[in-house]
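Next up: just one chain, as structure tokens, the form predicted alone.
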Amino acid sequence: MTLKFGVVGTGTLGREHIQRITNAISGGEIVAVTDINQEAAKKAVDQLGIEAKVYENDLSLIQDEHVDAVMVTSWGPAHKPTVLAAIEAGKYVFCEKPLATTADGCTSIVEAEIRSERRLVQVGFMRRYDSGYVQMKEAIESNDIGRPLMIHCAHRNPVVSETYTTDMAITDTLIHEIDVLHWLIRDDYQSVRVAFPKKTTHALKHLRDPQLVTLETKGGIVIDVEIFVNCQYGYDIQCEVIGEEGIIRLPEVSSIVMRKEARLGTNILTDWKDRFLDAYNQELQDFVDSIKETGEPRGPSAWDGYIAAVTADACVRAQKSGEKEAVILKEKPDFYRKKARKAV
């Protein structure tokens, strides 16, 4: 069985997406894509040289009898209405973050999955599929350092674009850590405080960097996150989880190292493309291989996307009032229970 996609928004990460299942993984094919620039759409066909129709909009696409699952690319305030469409022709979903742009818009596609009685989407959490946050999920899983008690985190950019603004800190760049930390712990948040050291010389006049991010977990836990999006010098993630016996270091990216001119070091990335690459592989092939499998993909789910934008709406008001900020979450509804149980 081939799972054929639709792809819906061809920039760079829908183009990258492309070439991943035409080169890189197994039991995929693109058959359909669509964005609002045609031209761009049509552009990406020729230059990736796969044969896949264009259409003219989302709608038409996911009503083609030969889309199997639906890539959801495009800007983020598109994706809640090409997800529920797609919910809507039983289509399976790839959505890319966000699932949705607000809380309430998440809620919406829990609850249109919910009434499909399948579990149909997937959402492009990738830092699950990174090999040392597997390997830091399976050390707390076995126990290996005791209940884990606190967690340090960073994530540093060198540059960000002119159109970065303060609170996409949070949407864009915080969102990673806000799924891969809930998925580590298997711990809800309780509540957020953001805080603003001293400004680098090096942010836009517009632009509040960097930030420190403290998120607190029903359980006690108390996670602090760097978030330093002109740090210059490179793209670094770092996560370090202290338990009662022990502690846990993401492990540096593997890179050669070198003796030169009296000094000893490594390269460091610089484009967090790079830094995900196999994530990114392992991520699509998992979905597709669980939906032959099981019928069903098995990755972050649709109530993990809700999760992530209620935290992350938390994050934003803390932001603005500076004082500690709710997270409020409703019950985890059966149907999620009962796939997580299911789920790798």
The other form holds:
4 protein chains.
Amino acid sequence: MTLKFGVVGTGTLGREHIQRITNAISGGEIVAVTDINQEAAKKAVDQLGIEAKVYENDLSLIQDEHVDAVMVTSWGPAHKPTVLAAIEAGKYVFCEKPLATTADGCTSIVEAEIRSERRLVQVGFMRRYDSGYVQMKEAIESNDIGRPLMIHCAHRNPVVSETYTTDMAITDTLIHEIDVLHWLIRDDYQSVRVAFPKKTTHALKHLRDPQLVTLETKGGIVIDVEIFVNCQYGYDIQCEVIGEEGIIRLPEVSSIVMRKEARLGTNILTDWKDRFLDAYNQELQDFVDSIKETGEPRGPSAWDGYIAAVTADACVRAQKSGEKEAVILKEKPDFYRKKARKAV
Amino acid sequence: MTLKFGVVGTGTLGREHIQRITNAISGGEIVAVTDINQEAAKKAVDQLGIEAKVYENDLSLIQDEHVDAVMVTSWGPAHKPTVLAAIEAGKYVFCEKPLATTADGCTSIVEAEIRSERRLVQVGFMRRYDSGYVQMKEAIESNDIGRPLMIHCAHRNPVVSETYTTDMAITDTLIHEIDVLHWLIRDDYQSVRVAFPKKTTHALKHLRDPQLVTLETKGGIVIDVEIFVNCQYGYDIQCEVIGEEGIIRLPEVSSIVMRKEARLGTNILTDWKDRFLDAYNQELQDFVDSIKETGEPRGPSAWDGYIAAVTADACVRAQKSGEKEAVILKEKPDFYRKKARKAV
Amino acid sequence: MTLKFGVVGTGTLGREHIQRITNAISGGEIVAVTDINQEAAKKAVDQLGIEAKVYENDLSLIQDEHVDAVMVTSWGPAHKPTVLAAIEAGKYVFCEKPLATTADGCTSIVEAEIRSERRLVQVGFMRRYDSGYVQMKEAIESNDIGRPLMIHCAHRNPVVSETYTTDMAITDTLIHEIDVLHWLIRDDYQSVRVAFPKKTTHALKHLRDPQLVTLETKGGIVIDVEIFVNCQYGYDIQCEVIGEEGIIRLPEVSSIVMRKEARLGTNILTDWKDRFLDAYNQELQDFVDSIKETGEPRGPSAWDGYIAAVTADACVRAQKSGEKEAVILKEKPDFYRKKARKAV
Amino acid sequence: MTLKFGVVGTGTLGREHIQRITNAISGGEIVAVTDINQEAAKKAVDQLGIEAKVYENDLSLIQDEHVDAVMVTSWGPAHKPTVLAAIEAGKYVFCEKPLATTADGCTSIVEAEIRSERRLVQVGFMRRYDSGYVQMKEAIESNDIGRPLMIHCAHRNPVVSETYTTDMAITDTLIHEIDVLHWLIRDDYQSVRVAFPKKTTHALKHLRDPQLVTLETKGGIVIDVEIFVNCQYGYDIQCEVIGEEGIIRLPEVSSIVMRKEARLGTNILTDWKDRFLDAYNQELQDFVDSIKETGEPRGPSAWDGYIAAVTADACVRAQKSGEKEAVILKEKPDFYRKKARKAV
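Could the form predicted together with a further copy of the same chain be shown next, to go alongside the form predicted alone?
The next block holds the full complex; its first chain is the one shown before.
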């Protein structure tokens, strides 16, 4: 049995996912595509050598009876209507972040999914599938380091384009830590604060860079995340969990070790796209496999998308206020509680 | 287009490859299986949930017109006749090591393949697909460390079963270094020598363990390989290439870093099957992809299988003689020379 | 020429310094000792096998014409009068931290030293002599990583005694980071803030542990220091400076690397006294050498002692207020400005 | 009590030892010097600012009643007569390697020392005092890794001068491994073999470089040492002991860790003189301390000097023969057996 995908949005990420499903993972197939730019959609089909029908828009694609699952890789603001229409049609959804650009948008998706009475939606938070984070999760769940008390993180890019604004440090960058950390420690955020250290001369005038975000959970865990998107030296993700009896740290990216010219060292990646290559494959394989095995996806849910949206909103407020801002989440619906048991 | 496999041998490795082709890689499918134990073959089909015809023997499976490629995962001594029959039938062959148990057996396969006028055979030397070795290959080819002069290796298992004999340190264990190292440095072996250090008390009476193999290439590179199959602490593969301007070393297996109980450290694998999981997937994906793209496999060839057989023979002689033994290879056929250009 | 020391305070640290001067460094000698407990002072002389006169109190010891330098290793609250009396007598002073228990006490010492018209006092902030911090200082001064923007630190002890109170996390523990960090980046503190993450169950009821201190400098550098004094696993000092073009990190303590029982790792110290053994020797050797060479000590000055006191006061206020607290320093006297040029 | 040294040979190493004894360690003093070049000796005294009598030759220096210990840092061939004369005069001797340039020379010193009825001589094999080797020794003696079976070593220099010849890879370079390894494992050498891998183009015409030396001990431990003195990238000493239950490895030289320009790494030394700085201090401090405490030095003995000479001779023979050469040692005199108990 093959899970048949219709892809909404054939930009860079959309095309990469098409290639993954076509050439790298097992059990999925692209049967339909659409894009706001019809020519781009046609070109994608031709260049990637797939046999897929090109639709005029997301709604007609969703109605195609051969489409089992909708891959949402369009522009962020377009996600919500596509996801809602797909749920309405009873189709599975793999939606890239953000699930919706507002907390309210996420809420409406959550409500629609609950009404549909089964989990249909998975959000593209791929870090949960990264081997390093998986090992950290296992160590925490095995109580290897006791109860977590603090987490120190860093999210560094060598450089960003001039369209990158101060709030995108939250909505585009921190968003991944927001998702993966609450999953890692099974705890919810309570408040956030943002500090702005001395600005790097490598950042453009309009951008505050670096930033230092502090999140506190309901359980009292304090998390600090350095965001530094003009760090020059590479793309570098660091995460260290301080537990009552020990500490675990994310592995460095695997690299041969070289001794040369009085230096002993390894390579650091410079392109973020290379960092989670394997995790991207794993999240799609798991989406396909879990639907085959249980009839529902088991990855990051619409509720996780909602948590990310509410937390990111609080962080953006904190950027402006300079104060501690509360993260006010609704109560978690039972619907997502019971599903959590099978969650990755 | 899907490459359809017939599997000869449904033991542990056969079943693992069936699962990889079915669930983990793209573009392959199992359509037929056979095993010397028919019941085992049937059970494999049932348990793995595949739709594959069960054949009485390799010859009838090879004749199935739906079979594009024969996966040879039977007992070593059975490889040669299956491979020869598959070549005769014009089918692709993915053959686990050894290609044949003797150099003469390998030669007859090489000759059959040359007569067939195209490359059909790939041997299961998966290390060439391991990310660490691939990085080392790239560094050497980019001249990052100058010309290689020496290589230091170690191949360690925590423990071996009592059926493991002294010569198997060569034919089952060193065989992987034999293949991957000559590929890494594009050089052929000229002589070998084996020393027996103090024996570990953890080895059974009949087994010499550890062993220290020294190989010298035609180009003068000296390679030492420690083989230690009762090292207790883990499964550990080390490789360090000493070049004229620098040194590169295989990465340690990626692991979270833990601080606990006055120790800072990472995990070492204990099961060899976990070490090259990703490389196994890659070699099969590449077998499928290269046949789709070029009509021929581009991985380790029958000639590589021949080199491994001749070199292993010399090492086994050296175990007995205590002297330096020559590795006498025929001249490389043009057929494999030109293919080498596209090789991994 | 030998620098002759009189030691005030023969407790643990006093005896260790006596041994260092007697047996490990060159050019110093203990000629006099005193302690509030006369018997303890006599016992120290006997046990350590030194030829030193035992005095009734610090004032009479200071008056001994053979005493060139006074080593102050008494109880913290006793430091100020001894240091002032030594300065008055024109003697050199090596004073363990704190220089005085209040900022005002430090100020009176600074003023006395300025009146004396030459530097006499060195404070026992040994980290500046640690090889790792020295390497970091050199890298920053060589502009290897560009301008520093942030610093991430951790100061962890396996366990503390029950006399250790929440404010001692500042006055006994953080005090070392306070000194070494402003020296490292040549910047002064402007404000501090303290957060209390989830408390470890390994801390006694009266103690808040861990703590997270954030210091901001006049230049805008943001420093976060995790203080965790019941971390169980070891004594561990971490320091990472984030610069505009790169990052440097303090080395782990040098240790053999062991592979055993499926783990690859190094040792972490458990006793803080072992961490800076070499730095203790170096600071005393430098005290002796600089006085021989220039007539003045060149290590951490009375002014550095004052900075530490003012900053620690602000941190203790911040522990109580939960708010950002200002660090209000007087203007640096010219006397210490010019001396800074020769500083370590 | 101060141990008074007379120094024979004021070349580079002699002057460095003079500075160590004068400025860095405790309990020693230089009271006399001599050099075959009298002017050089006078200049050393002036430049180093020491108060030492300049003698015409070693014999007159040895007769100075103020001289307790003779530091032999002259040209290798001159060592033997100085050492013998010092023993004759009942003076302590700290002799840089080689103790004598021939095994027979060493034997005559051993016999003279035995006749003197107490240990007087320490040979300058400083590696035994290196913190890394000391940690390895402790781990082995604590049985952390079980019985040693193999040792893998490397001794690499960035470059050597044109006076460096093929046999000096043994007598100047390997000599340190020869000493430290038999001490580490408490075993004696039985045979040696030397192989010559492909020559680096960075070596001059007359020099075979790299070399690969294999030593086998009486207990069956096999040791391989890569000697590579034009490795370009740095001065690098590697040592790994393979035991029955685990493996230990010498630490890398302590260095800050830098992330910059897509690389994560540490510094490698380039000057061999920086590698064992601390060990040089430690060996001299221990020479002084052990004489003070027990009346005899406890470091590397004249017998260790003899072992090094015999083993080096065998290695040089093996360079020429290409065969396995025997290391034929006399039986260890009881005199050194009993002393071994106190040995470092």
